[in-house]
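Next up: just one chain, as structure tokens, the form predicted alone.
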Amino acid sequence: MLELSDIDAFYGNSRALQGINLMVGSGEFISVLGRNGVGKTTLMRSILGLMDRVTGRLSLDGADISALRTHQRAKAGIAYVPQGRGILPRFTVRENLTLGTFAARSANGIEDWVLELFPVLKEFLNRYGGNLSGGQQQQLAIARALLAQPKVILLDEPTEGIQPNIVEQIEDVIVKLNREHKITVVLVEQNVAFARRASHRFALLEKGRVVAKGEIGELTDDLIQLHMAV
């Protein structure tokens, strides 16, 4: 279980985020949503520990993380790919694979697994990262998470400026960690579509705070014009 009590987050002295409260279960997927510049990357990462201050209390399991440092949280079992993927161009697929067992709880290497799930990479394991399509580095990203072994893994908008052909693949991979592999899911999308296929709960935000949340089913057209019509 993921939990946040009363998080507010700051760039220097500016509050970005104010009051958060919101809880995920273990196994759980839930979508973060909004219009552009509400706060939902730096949702992720204040659970992530990559901004300048955040108080309040961020749990894991039940045990209090709020103090410690972004690879502690990794190697607690968060994982966290970032909007615009932060591969590495210059280093192959392989070596930015490895990358993400580092964090993992146990030494298992490259896991078939994870390579299963995007066959792409397996062909490609000797190809820079660089020389990949915006797509298959998109898959990249999330394989390099997967080897951390999270219990939680953060997405940020992991389908942006994808090419249609791949998105459903994508697509398709998350709602498989959930469900198959009982990874929790915290996802923040602009599409309402996937959301409510793939989401238990939803929590919507607007200027740093949660306006609304709740069940899957509660996440309305009236809400999504409400807080997500431009």
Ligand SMILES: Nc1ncnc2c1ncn2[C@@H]1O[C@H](COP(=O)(O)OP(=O)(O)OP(=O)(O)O)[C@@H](O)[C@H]1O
Given for the second form:
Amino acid sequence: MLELSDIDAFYGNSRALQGINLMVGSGEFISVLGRNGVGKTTLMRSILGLMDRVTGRLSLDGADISALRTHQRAKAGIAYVPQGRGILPRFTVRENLTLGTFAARSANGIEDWVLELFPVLKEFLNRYGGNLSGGQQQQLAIARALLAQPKVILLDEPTEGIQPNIVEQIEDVIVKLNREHKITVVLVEQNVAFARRASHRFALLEKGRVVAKGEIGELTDDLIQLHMAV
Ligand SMILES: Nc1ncnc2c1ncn2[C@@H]1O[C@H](COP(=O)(O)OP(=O)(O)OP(=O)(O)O)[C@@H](O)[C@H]1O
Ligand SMILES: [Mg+2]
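Can you switch from the form predicted alone and show the form predicted together with this ligand instead?
Everything in the complex follows now, all chains and molecules, and the chain you saw is the first one.
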């Protein structure tokens, strides 16, 4: 279980998150929703330990991880697929994937089940990351995160700016990771239809605060109109 208690996060003196309380059960799928600039990415970065300053308590399976460095959080079982993918363009697909394995708790190499989720990566192992399409780069970013053997995967707008024919493929894999591989998923999403189809629970952010949360069935059109319409 991932638990955030009274989390505040800062860029310099500016407070981007205020008093975030969120509990994500093991095996659960939660979607974090909200307009541009409300703090969704900041929340992901706070969980990973990538912010300069975060206060409050963060725990994973009962252990306080607030003081751990990012690589230690990765080893503890939290993987991150950043907004914009963050793959290394001058590294091959194989090299990008190998980077993911470094964060794994046990030596694993590039596991077959991950390549089987994304056959195109298997085909392009020797291509440079930068020569893949946007959708293929996103698949690479997800595969790299999985090779770290995570308990929890954080996905920040994984289908943003991706060709529609690949979007569905990526969405199906994300659902499969949760339902079949029992990986806990924290998904940042603007696509409400996908959040509804995939999640068990949701949290809606506004100006760095959680303004609504609950079972996904409680995510009404009124809430979406109020907190997501532009
Ligand atoms: N590096 C930074 N330095 C200072 N302020 C920042 C920085 N990054 C983000 N912010 C501010 O923090 C707030 C939250 O930004 P964040 O990127 O977390 O939003 P978001 O919900 O992920 O938005 P989007 O949907 O556009 O990705 C915004 O007001 C933003 O301007
Ligand atoms: Mg963002």
